[in-house]
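We begin with a single chain expressed as structure tokens, specifically the form predicted on its own.
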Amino acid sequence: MEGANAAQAEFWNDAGGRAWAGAHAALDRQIRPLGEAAMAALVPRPGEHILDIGCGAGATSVALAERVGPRGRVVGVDISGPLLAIAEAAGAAIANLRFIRDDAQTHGFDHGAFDAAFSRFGVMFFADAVAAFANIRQALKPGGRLAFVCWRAMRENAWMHVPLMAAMPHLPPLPTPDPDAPGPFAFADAARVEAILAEAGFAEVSIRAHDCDIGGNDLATTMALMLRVGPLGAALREAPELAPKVEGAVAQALAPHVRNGEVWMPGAVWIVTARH
């Protein structure tokens, strides 16, 4: 695949995208409160045109379409064919919603077409974040709003950190990640996020920490989720034969976090807002 984000396009249209698509219902249940916090910061209004960046399987796009009502319009954009297939099925009967399969970093959005742009964990994967946000900014009307949610450091997010640490004795040594490379934790540094948005031309940048427990799935579903996505899922895609060896350790690590039959663990994110 060609383009500025060829590596991400390959990942999200191959094993990574299929893994997320297969787990999309459990994933949405788990991270829904964090998306709702970012949507509350955006304050979608009836009649607005809103761009949903990295919309994935479309849950946030559907929610935005409900908020803007029949006089509004929502466009979801994502690079992943497997996830967009789910989104398009979910939104097929929603007249004010459509989806684009393309890279938001380079897609030719109409200038000034949107009142606002939103993302739930869809903006940390750009090869050139400044170029991507500059492209998103030109798609907004003057004064248009931006709101997104992104992960803070992995060590602050127990739902990813705890399973990986439990599995580590059974895994080969993992490479030290580049903290600025495209990936789920690329925006963990708030100062970097602020600098990117400022360089892309955004004003009134606000970055606030938001913490809440996330989960809502039973232990078996959570186990399956941890082994498919996130840092542990990435490690096991490289060595799937190790999955049986780590399952017991991960289940033991998750057991203390079960409440009323559901696993709940801390999630730590930034809620970011800005204006054109």
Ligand SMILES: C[S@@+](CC[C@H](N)C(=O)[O-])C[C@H]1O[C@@H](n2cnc3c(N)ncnc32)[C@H](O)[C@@H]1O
The other form holds:
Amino acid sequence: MEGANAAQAEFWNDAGGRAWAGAHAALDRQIRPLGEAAMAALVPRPGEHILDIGCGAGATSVALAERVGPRGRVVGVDISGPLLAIAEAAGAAIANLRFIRDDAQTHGFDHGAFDAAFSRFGVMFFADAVAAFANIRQALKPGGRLAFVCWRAMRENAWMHVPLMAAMPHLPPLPTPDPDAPGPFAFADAARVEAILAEAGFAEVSIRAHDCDIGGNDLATTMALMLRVGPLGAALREAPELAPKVEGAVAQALAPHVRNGEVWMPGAVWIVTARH
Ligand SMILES: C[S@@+](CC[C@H](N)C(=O)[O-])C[C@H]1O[C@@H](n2cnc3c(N)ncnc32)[C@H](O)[C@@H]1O
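Follow the form predicted on its own with the form predicted in complex with the named molecule, if you could.
Let's see the whole complex now, leading with the same chain.
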């Protein structure tokens, strides 16, 4: 893998991409309400051309294609081959939807091609976020809209924090992450996000906290997700022999959060909007 985001490209085409691809339906169920909140902020309109950044397995691209209708057009861009393979299968029969496999930070989008750009958790992985958003901005028409959803701090996101804390005593010390390094929580600091967007040339930046319980999967499915993706997934790929102890501790921590057979836990995000 080469290029500005070589490390992320490797992750999303290898272990990370495979983990997400194997669990994409359950992951989509879990984060769908948060994507819907960002889409409500975007207000996609019939006939519009919309870019879906880091579209992954394509669920939001399909939803956007329905919203813009046959006169509109949606392009999903992602660096992950395994996830785009699922997106392409899902979008095969949708005439106004297509996918590009490339780095959104450097892809040569036609200037002014899109009315709006959207992302559900696909914009926190850029090595140079200012360059990436400047590239996305020039793909927008003057006045074009940007809306995305990203995670607030991990400690506010019980859906990840609770299982991780339960697993910690059974894992070797986890590396202390650089809070600004590319990764799911890289945009937790709203002031940083605002500065990145301003430096990239965006105007009318709005960053609003949004809280809601997320989940909707049964305990076994939620367990499989938690042990596969995020920091726990990474730790267990390094030391799979620790899985049995970790599984027991995580199951115990999740059990109090089961409602009507489904796990639901607090999620905390920023809904970010801006204009070209
Ligand atoms: C957390 S997943 C979210 C996927 C999808 N938006 C969803 O909500 O299901 C992050 C996605 O961003 C993609 N991604 C990471 N860095 C990227 C980059 N530089 N350019 C394009 N896509 C990128 C990954 O391949 C992955 O599909």
